[in-house]
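This document starts with one chain, in the form predicted on its own, laid out as C-alpha cells.
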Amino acid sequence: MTSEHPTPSGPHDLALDPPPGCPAHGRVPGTPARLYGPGAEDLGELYEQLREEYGPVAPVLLHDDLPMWMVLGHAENLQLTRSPSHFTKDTRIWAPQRDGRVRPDHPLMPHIAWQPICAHAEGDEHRRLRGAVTAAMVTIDDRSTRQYIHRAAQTLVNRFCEKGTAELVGQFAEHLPMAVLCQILGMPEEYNDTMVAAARDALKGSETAVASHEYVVGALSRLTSRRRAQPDEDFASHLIADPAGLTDDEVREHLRLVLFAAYEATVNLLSNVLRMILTDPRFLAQLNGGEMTVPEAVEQSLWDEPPFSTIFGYFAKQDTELGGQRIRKGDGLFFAPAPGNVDPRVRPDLSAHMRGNRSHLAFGSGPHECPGQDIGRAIADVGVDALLTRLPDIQLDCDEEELRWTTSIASRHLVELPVHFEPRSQQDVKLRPSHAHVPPQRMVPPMVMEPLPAPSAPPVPTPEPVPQPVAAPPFDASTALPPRRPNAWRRFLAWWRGY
C-alpha cells in the first residue's frame, strides 16, 4: 500500500537507530519518540507530531527504550490487522523478546507475555480457539441481554436517584458492565462491589494488583468447574461444550480474556459517552430533541475517544513495508485506534459528525476483530438511555476543565464524572424507566381535540333515507335530532380533504 504521507528523510529502519543511552535518543526530529517519561504527557499531541514527521507509521520507544512502530494511519491500521500472512499477534517472534532484552518485570509484561489464547494464536490453533469463543458468543440472546442491562441500569440508578447527586464513573460506568458480564458468563452471584473493585485494581497495576487478579481468576475457576459438572445456558457452558474440546485451563483463560477486555473497554465507552453528552451541548440538545439517538452518540464516541487508544501488538513475520517504512522481520507494531481514527485522510474536519459511519477502528479488524463488540454497544445504548430517561435534567457538577483522566499507552480512563439532578423516587426495575414516579395502574384519559373551525359554507346534512322516494322535508332545527359528531380521525380527514 503506497503511503499518502510524505516521508521527508526516506524510509526509517529501527535496526539503524542509535543504541539505548546514546545522546541521539534525545527527542529531536528524525529520531524515535519515547512513549514514557518527559515529553509523553500528552500522547495525542505526540502522535500528531510523529504523523507530521514520519507519516502514517512512526518509530517509537517503550520503557527501557525497546523499539516499536506506531501505526498512525487509518488505512495502514487496517492493512496491519488484515494481513495475517505478514503480521502476527505471537509476541514470541518480537526481536527484543527473542534476544532477551525484555526484563521479566517490564511494565508492559502483562501485554508482552505470550499466552495460549486466541488473541495470541494464529493458523489452525487460532481457528480452533477463536471458533469456540465465537460460537459461544452466538448463543447470547440479544433481547434477554438488553432486558437484563435495563434492569441492572435501573438498579444502579435507584442507588443514587433520591440524593440528587452522583459520581457516574464509580457508581454507574464501572458497575454496569461487570453486572452484565457476570450474568452472561454464568456467574451472576459473583457480581458485587468487591468484584468491581478487584477488576479495577487488577487493571490499574497497583501494588495489590496481583492479589486482585487472583481474586477474579478464582471466581472464573469456580465457574469453570461448576459448569463442567452442571452445564447451563450461559457463555461458559457453551464454551466448555464446544467441539473444539477446550481444557479447563483454556476455558478459564478465555473467560478471563473476555471478562477483562470487555470490562475495561465498556467502562471506558460508557464513561466517554456520558461525558460527551454532558459536556457538549450539541449532543444533549440533539438527544432531547430527537435528532440523535443514543446509538449514534455511542458511535460518535467510538470515533472520538475509542476505549483502547493502542493495542500491543502485531509483529512482522517477514521483511515488508507499511506506510512507506521498511519493516524488518521481528519488528513490533502498535495497532492504534486513537490516532488512526483522526487520520486527516479520513477525517479532514474533526468537528463533523460521523453519523451512520461505523468504519472506525475501535473494535479492530481482521482475524482478531473484537468478537463481543455488539455486547459493548448494547450495554452503552441501553444503559445510557435508561439513565437519561430516569434523570433527564442531569448536569455536570463541575467545570469541564476539572475532569481528570489516568492515561497510559493503552487507554485514557476518566477518573470521576460528578453530576447533579432533581432528586427522584426509586422505581421498580421491571418497569420501563421514567423521569417521574409511575403508579402501578393509570387511567388513560380519552383523547380530546379542539373542534376544527367551521367551513365558510357548511353542507346541509342529508336526511336519513326513507322507504318511499319522497322529497326531503324542510330542515327544522327545533325538532330535528342533532347529527352524530364524527370522531377525531374523520374530522381530520375531512379537514385534510378540504371539506
Second form
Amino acid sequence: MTSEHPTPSGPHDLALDPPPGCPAHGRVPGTPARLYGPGAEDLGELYEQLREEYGPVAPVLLHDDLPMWMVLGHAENLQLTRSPSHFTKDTRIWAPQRDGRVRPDHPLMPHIAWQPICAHAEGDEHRRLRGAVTAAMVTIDDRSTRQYIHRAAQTLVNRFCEKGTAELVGQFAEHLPMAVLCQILGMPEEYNDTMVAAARDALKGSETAVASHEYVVGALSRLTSRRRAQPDEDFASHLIADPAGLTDDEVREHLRLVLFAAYEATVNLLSNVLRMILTDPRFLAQLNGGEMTVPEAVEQSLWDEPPFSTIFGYFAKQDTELGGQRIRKGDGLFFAPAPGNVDPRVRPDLSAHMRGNRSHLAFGSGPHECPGQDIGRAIADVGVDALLTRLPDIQLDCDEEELRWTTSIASRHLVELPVHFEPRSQQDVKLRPSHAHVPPQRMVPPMVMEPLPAPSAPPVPTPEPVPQPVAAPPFDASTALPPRRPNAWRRFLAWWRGY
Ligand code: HEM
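Take the protein just shown as the form predicted on its own and give its structure as the form predicted in complex with ligand HEM.
Whole complex next, starting from this chain.
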C-alpha cells in the first residue's frame, strides 16, 4: 500500500523504536507516546502532537509499554478498515500476544483475548456470524421501532416533567437506549432501573462490575433458552433461526456484543447531542433559525464527538505500509474515529457545519462497519425530538464549564447534564402526539404541544406488556456480590473507561 502523505519524522518501526523518556518528565520527541499516565491526560491534544510529529500514523504504547500504532488520518483509517487482505481483527496474531509479552493479567487482556464473535472474526467465519446478525437486524421494522422509541422517550419525560428540573444523562440518555435494545432483542420485560444500573456498573468497572455483568448476561442466557424453545418475532429468535446455525453460546455472545456495544455508544451519542443542542451557540442559532434538523445535529455530533474514540484493534497480516509508516506483520493498530474525524485534510475548519455529511468514521467502514447504525441514529433522532417536543424551553442548569467527562482511550462519557424548564403535566404516552406520527426528519424547535391531563396512575417506563418470562432474580449491584479483588476484566474496564 502506498500513501500520498508525508511522514514528518520519517518512517518508524515498532520493533526498533526506543522506549519513551521518563514518564514523569514527558516524552522524548521521536519516541512513541504512552497512552496512559502523565502526558496522556488530554488524548485529543496528544493526538494532534503526534499528527504534527509523525503524520497520519503514529507509534504509541499501552500499559507495560506494549507497542501499537494510532491511525490519525481519515483516509488511513478508511484504508485500514477496508483492507481485509492486509489487516484483520483477529487478536491472536498480535505480535506481543504471540511472543508471550502480554502478561495474563494485563489490564487489556479481556479485550485482547480472542472471542468467537463477529467483531474478532474474518473471512468465511466473519461472513457466517455477521450474516446472521445482519439478517436478524433487517427484520427490525423501522417505523414501529421509531414509534417505540418515541413512546419510551415520552414515558421517561413523564418521570421528571412535573418537577421542572432533570439530569438528562442519568434520567434520559442512560435509559432510552436500554429500553429500546431490550425491546429489539426480545426481552422488553427485562428493561427497568435495575438493568440500566447493572449495565452502567458493568461498563464502569467498579467493585461490583463482575456481578453487574453477570446479571446482564444472565438475562441474555435466559432469553436465548426461551427463544430456542419458543421463537417469536424478535432479534434473538431470528439470530437463532438463521441458517448459519449459531450455537447457544454464539447466540448469547452476539446478544452480549450487541447489547453492550450498542448501549455504550448510543448513550454517549444521546448525551453528546443533547449537550451540543443546549450549549453550542452555532446550534442554538441555527436551530432557532430553523435551519438545522435534529438528524443534522446528530451527524455533526458523530463528527465532533464520535461515541467510540478508538477501537482496539486491527492487526497486520503481512508486512505493509500505512501513512508512510512501515507496518510489520503482527503489529497492532487502533482504528481511531476521534482523531480521524478532525484530520485537517478533510476538515480544515473544525467550526464549519457538516450539514448532514455522513462520511465521518463514527460507525467504522469495511467488512466490520457497524450494522446497527440506523438503530443508533433512530434512538438519537427520535429521542431528542421527543424530548424537545415535550420541553421546548429546556435550558442548561449550570455553567457549561462545570460539565465533566470521564475520558479513556475508548470513549468520552458525559457525567451529568442538569437542565431546567417550565414544569408540565405528564402526558398519556398511549395517545399520539399532536403532530400525529414520528417524522424521520423534523425541524427544531418543535411545535409546543398542549400537555395532556395527567393519567390517573403515574406511568413508569415499562415497555409494552409481553408474556411473563422466567423471573429475573432481584439484583442490587452494591450487595449482589461482596467486593472482590479487581480481576483483569474489571481492571481493564476501569482503565479503559478512565475511572
Ligand atoms: C451510536 C451508536 C453506535 C455507534 C457509534 C457504533 C459504532 C460501531 C463501531 C465503530 C464498530 C466497529 C467497527 C470496526 O471494528 O471497524 C461497531 C461494530 C458493531 N456494532 Fe455498532 N455502533 C452503534 C450502535 C450499534 C447498535 C444500535 C447495534 C445493534 C443493535 C450495533 C451493533 C454492532 C455490531 C454487531 C458490531 C460488530 C460488527 C462486526 O464486527 O462485523 N451497534 N459499531
